[in-house]
Structure formats: structure tokens, C-alpha cells
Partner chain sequence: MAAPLSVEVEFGGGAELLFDGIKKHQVTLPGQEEPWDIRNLLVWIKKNLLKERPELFIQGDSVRPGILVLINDADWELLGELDYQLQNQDNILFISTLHGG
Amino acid sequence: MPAPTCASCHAARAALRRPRSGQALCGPCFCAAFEAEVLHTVVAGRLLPPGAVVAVGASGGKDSTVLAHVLRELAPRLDVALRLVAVDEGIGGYRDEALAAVRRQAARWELPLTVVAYEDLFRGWTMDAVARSTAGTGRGRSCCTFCGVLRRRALEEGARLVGATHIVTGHNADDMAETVLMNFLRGDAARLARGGGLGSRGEGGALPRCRPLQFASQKEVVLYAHFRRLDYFSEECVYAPEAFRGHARDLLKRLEAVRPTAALDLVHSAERLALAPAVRPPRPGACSRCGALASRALCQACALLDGLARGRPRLAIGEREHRGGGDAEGTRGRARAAVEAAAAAL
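Where the form is predicted in complex with its partner chain, the structure of this chain alone:
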């Protein structure tokens, strides 16, 4: 059966059907619609005001590649300046190749690129070293938990280095939906309540962050990259198979097979959750070591690094020093910390 005609230009053959509207569009019309939607997300949400200097978290992967490409197209209209910031976590055989892809992109797009390395920022701790340190701690490797916290911090540092006023990352709707599932599954009610909306306004001196692609489904991000012939790095992180997110991703993929809008619906639901009064947090303070927002004496990054240094890597993840407490306690502790962090934004 031949493909239908594009519903927008009525001239070319349709190349895809958009999941939400069911509209059949050709490649160029789809790309134009995709870009218009990102523009709308940014403008309607007032995410990147005129004059903003925007640090783009660039990993070389499909999402940040599409993000940077689209923002570069829109930059004149938005009147913003872009700076690429890439994080080198120190993962041998993976990150080097990905960084090579980012360098190629930076050259092609003529955008400045700054690379920040864990090794320099975090007392010599590369992810490979963290992985070795957390191996065999009995509950499966948790190095991805470290990476999530440290990468956010690294991106913040990189953004400051380049004088950015805002940070953008390439999280898409599927990523957001996976995070919702993960938070539900781990009892992290506070993160659930905080995680929705249009990014953070910038708490305790942190730069405001947003995700211009957050309403774009992963499939459409990949198709956009295809139709625009964008070159990106597409290998999985060597530690990814151990990450909890994989389970959420598998579940989401199966759900999408029967309900194509599952990702967007999950995010929609999460945005409409409210915290029960008992869980509302007190105001947070500042980390005694680095000054970042923290609900306890040390912020999450400093606590994790401390644990590593003392040879007790699970310290900030779940264990208690005097008990050998279970994960649930640690989860509630982190949930409390996250809730307290969210409070500052209110």
C-alpha cells in the first residue's frame, strides 16, 4: 500500500505519522513542525530569555546533538548565545569516542566547546575508578547513581566557566517518563513531585536549567536526526546495562507498543501529583564544604565523594554508619534531601 500524502504541504509523500495527532507528514514538514514545537516550548515557558548565554550539555549522543542543532537554528530568533559543555566522566573506550563526536560537531557548527573532567573536579575520581570502588558491594553496582549526581555538578561547573546564565539538557519525553517510573518504583515521592514542570528555576545559587526537548518523543528525536542527516555517537555507556533505568526503559517500550502516548501520559500524571502535607520539607541550607544547596551538612556530591574516599562508597547512597541500614532508609533520606532542595524553589 502506498504511503499517504503529506497533510501539511499536500505535495510530497508522507514519511511518518506523528504519534499524538496521527497526522502524516513528509520529512521536511515534520522537521519544521518539530522545530516549531521546540520553539514553542521555550517561548511559552519563558525558558531562555533574550540575551541568555546558554550552556548546552553535549554528550555527542542523539538527544544533545538534536538539541544543539535545533537551538542553533532558533538562536537568532530567540536572541541567545550557545556554548557547548561536554562532561568527561573518565570512562575508557566510551567517553573518548563520544567526545571525538562532540568535537566534530563543535567544529561543524562553529560553536565554542568546553570539556570538564571528573578527574579534575572530583579529586581524581573517574567513573572507572568509582566503578572499581563500588564493585562487589553486594547489591549490584551503583556507579550510575554517582554519575548522575556528579555529572549535574560537573555541568554546573562547566556552565559557570563559560559564563552561562542558563543550562539546557537534551532529555526527551521518554527520559522523563522513565524517571517517573523509577521514582515510583523506588518510593522517591519527593523526586516525583519535584521532577515535573519545565526544569528548575535555579535553587540556592545554581543556574536555571531546562529541557527544551522534554515534550518530544524519543522516536521523533531519532527521526529528526535522520531527516536532517545529523551525525551522532550511538553506543551505550559500558556501565549502562547495570543501571536501574534499563528496567524502566524496557517497561516503557512494552507499554508504548500498546499505547503510543504512554511516555507523555506518564509525565502528564506526574505533573499533577501533590505531596501529602506530612512530607513537606523544612528550608534547606548550604553544604559546609562547597556551599551548594544541601539539606544536611554535606550536599549529595560531597557526601558521595566522602564515601568513596573513606572506602565506604555506599555511605551516601543507603548505608548508615552505625547500623547497616537497608535501602529504604537511604531512599527516604535522599527523598527528604530532594524535597528539601525543592522547597527552596517554592
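Having displayed the form predicted in complex with its partner chain, please output the structure of the form predicted alone.
Next up is only this chain, free of partner chains and other molecules.
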């Protein structure tokens, strides 16, 4: 059966059907629609004001590559300047190849690139060193917890280094839906409360962050990269298979099999979520050691690094978990409260 005609230009043969809408489009029309939707997200959300210097978190993967390419196309209309900031977590046999992809992208697009390394920023710690330190402690699966906290801090430091006024990351709708699911499953009321919107406005002196691809599905990100012939690194991190996120990802795939809009529904639910006053997180302050945004005396990064330095990574993770839950009964209670509040709000 011949392919249908593109529903947009009505001239070329359609090359795909959009996963959620089913609209048949040719490659060029799909890419134009994708870029227009990202532009709408940025403009409608007032995410990047004219004159902004934007640090693009560049990992070399599909999401950050698509984000950088789209923003480069839209930069003249948005009147923003782009800077690529890559983070070297110190993962042997993985990050070197990803950084090589970032460097190729930067050269091809003629965008300035800055690389910041965990080893330089965090008292000599790399992710490989963290993995060795947590081995045998029962916390081997927590590598992604360490990395997520440290990576956020490293990206902030890199953005300040290049004089950025805003940070953008390549999180897509599937990523955000997985995060919402994880927070519900863990009963993490603090993160549920912060999970809505398209980013943060930069409270407590932190740089404003946003996610222009938040409403784009992972499938469409891959399709855009295919039609634009983008060069990106596609290997999974060596520590990712043990992460809790993988379970949320599997659950989301099963949900999407019966309800294609499940990921976006979860994203929009997080935006409309209202928590009872008793489970809302306290207003953040400043870390007593480094001055970064923190909900306690020490920020997450400093607390984790302290635990590692003392040879007690369990303590660092335990302190973080205690902030979000404490004992199992307390966690279940907060989970019930969060779910009940969400049900009342939707």
C-alpha cells in the first residue's frame, strides 16, 4: 500500500505518522512542526528572554543533541546566545566517547564548548571512584543518585564559568513522566511539589533552568535526529542498568502500550498537582558550606561528598532519604497524602 500524502505540504509522500496524533507527515514537515512546537514552548513559557546567554547541557546523547540543534536554529528568532557545557563524570569507557561526540557537534555548529569534570570540582571524586566506594555497602545501585546530584551542581558551575544567565537541559516528556512515577512510588512529596512547570526560575541565587523538550516524546526526538542526520552517542551509561529509573521506564512503556498519551498525561498531572500544606517542602535556603541552594544546612552535593570522604556512602544517601521520608511508615504516609492531594486536584 503506497504511503499517504503529507498532511501538511500535500505534495511529498509521508515518511511517518506522529506517534500521538497519528498525523502523516514527510520528513521536512515533521522537523518544521517539531521546531515550531519547541519555539512555542519557549515563548509561551517565557523561558528564555531576549539577550539571554544560554548554557546547553551537552552530553552527546540524542536529547541534548536535538536540543542544541533546535535552539541553534531558533536562536536568531529568540535573540539568545548559546554555549555548550559538557560534564565529564569520570566514567571510563563511556564518557570519553560521548565527549568526542559533543566536540564534533561543537565544531560542526561553531558553538563554544566548555567541559567541567567531577574530579576537578568534587575533591578528586569521579563516578568510577564513587562506584568503587559504594561497592559492597548495599548502595551499589545508588550510583545514579550520586551522579544526578553532582551532575546538577557541575552543570551550574560550568554555566557560571561561561557567563550564562540560563541553563537548558534535554529532558523530554518520557524522562519527566518517569520522574513523576518514581516520586510517586517513593512517596517523595518534596520532589512531587517541585515537579511541575518547565523548570525553575532561579531561586536562592541558582541560575534559571528550563526544559524546552518537556512536551516532546522520546520517539519524536529520535525521529527528529534521524531526519536531520544528527551525530550523537547512543550507548547507555554503564551504571544505568542498576538504577531505579529503569523500573519506572518499563512501567511507562507498558502504560503507553494501552494509552499512547500516558507520558504527557503524567507530565501535565505533575503541573496541576497540589499538595496538602503538611507535606509541602520548606522554602530553600543556602548551603552553609558552598552557598548553593539547599533545603537543609548542607546541600545534597556537600552531604554526599561528606559521606564519601568519611568512607560512609551509606550515611550520605541515608541523610538524603531521611529528608524525603525517614522510616517506611512515614514514607507510606506521605505517599498516601500526596496521592490523595493529587486525586483531589485532578
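Positions refer to the first chain, counted from 1. Bear in mind that the values here come from a model prediction, so they are computed numbers and not experimental data. The term rigid core refers to the maximal set of C-alpha atoms that superpose within 1.5 Å between the two forms.
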Residue 21: CA movement between these two forms [superposed on rigid core, Å]: 2.8
